[in-house]
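Given next, in structure tokens, is a single chain: the form predicted on its own.
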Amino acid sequence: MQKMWNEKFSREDFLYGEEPNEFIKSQAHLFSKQSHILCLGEGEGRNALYLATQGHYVEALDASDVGLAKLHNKAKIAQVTLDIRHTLFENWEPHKSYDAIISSYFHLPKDKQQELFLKSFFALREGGYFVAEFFSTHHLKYKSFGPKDPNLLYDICDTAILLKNLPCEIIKLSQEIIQLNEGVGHTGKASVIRIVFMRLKNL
């Protein structure tokens, strides 16, 4: 996997585009001012970058050095300062508490999903927010781009069941058709799920 994201980023421009997802753009008001936000899975940076330039202190984690190293770069430009993390999910472990964590098209196995929530759930303080966009089971049938294989895409009534049996408050969970504008990456149309929850005591 990690190979493959270095090869898909080896490139002049920005796979996905150089403006954050419109979603986590969208739910950025929900965070307080200067904020502690991780982002998973952000590739080359984009949602990282805007928020570090809306005054957070963001932490911006990945397998690809390729991604991040172009993160690197465009964050000097920008004279922003962010952490930038370089490790496989499987050995992500969280360090702190975060008011936020953010991702989007955070393509894991169905196996390591439910750890991607529950990891998330638990690296949050009380009162944070998990915001994230990604692409649903029924999106094979734009068969555009995203991925091809099932088993990296998300099932609405799995992540209801998990998310229902945590002390979280769901402000957001829904299964919509989309029209993305992402970079060459994504463009065209696609089925999402979109989550909002929000932290609520400690178990």
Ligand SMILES: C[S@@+](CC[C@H](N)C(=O)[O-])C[C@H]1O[C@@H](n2cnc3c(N)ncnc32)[C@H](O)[C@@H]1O
The other form holds:
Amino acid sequence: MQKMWNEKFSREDFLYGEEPNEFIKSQAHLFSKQSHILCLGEGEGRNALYLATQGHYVEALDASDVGLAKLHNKAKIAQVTLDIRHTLFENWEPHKSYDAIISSYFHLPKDKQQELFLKSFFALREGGYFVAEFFSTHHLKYKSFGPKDPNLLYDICDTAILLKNLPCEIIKLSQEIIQLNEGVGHTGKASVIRIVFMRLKNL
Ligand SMILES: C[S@@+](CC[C@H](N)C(=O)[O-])C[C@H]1O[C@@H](n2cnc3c(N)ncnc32)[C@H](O)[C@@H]1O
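Rather than the form predicted on its own that you just supplied, could I have the structure of the form predicted together with this ligand?
Next comes the full complex, and the chain you just saw is listed first.
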């Protein structure tokens, strides 16, 4: 997996463009000034760089050192600081509470999707937000970009069940057909799942 992503990111330009994911950007108003934000599966870092330029304290986690090196160089040029975590999500052990955790197109196998929501939930402070966009199982019908393995896609009913057991307020959980315009990697129609939840007080 790491090798595959390193090869995909070994290019001059940015596979998913240089602009942040539109949905993540549209929800950034939820984050108060100078929030501590973790970006999961951040790749070449377009969301992380955007959030860091907004004045947030940002950590970008990814398995691809090639993607993260591109983010490092761009952050240096933009004169913004952020923390880069080169690790597998499975090996990540959060050491603090984040104000927000965001992710775009971080596709883990079905048996790890619960771990994604659980670990993220417990790594948020009370009142902290999780914001993410994924390709849905319905995306396969477009036979275009995105994971081809159905086991890597997100099913809205399964996701609802996983979130139902967490003490969180689900602000948004939707499946939508959208037009993506994110570099050469994501251009065209897509079926996506969009999630925003807020961690509630500990029980
Ligand atoms: C489709 S790319 C999305 C990159 C970025 N979020 C964006 O939207 O531009 C998926 C990213 O997830 C990372 N990834 C996949 N599985 C991972 C894992 N188990 N641990 C850490 N990173 C992983 C890949 O290295 C890749 O950068």
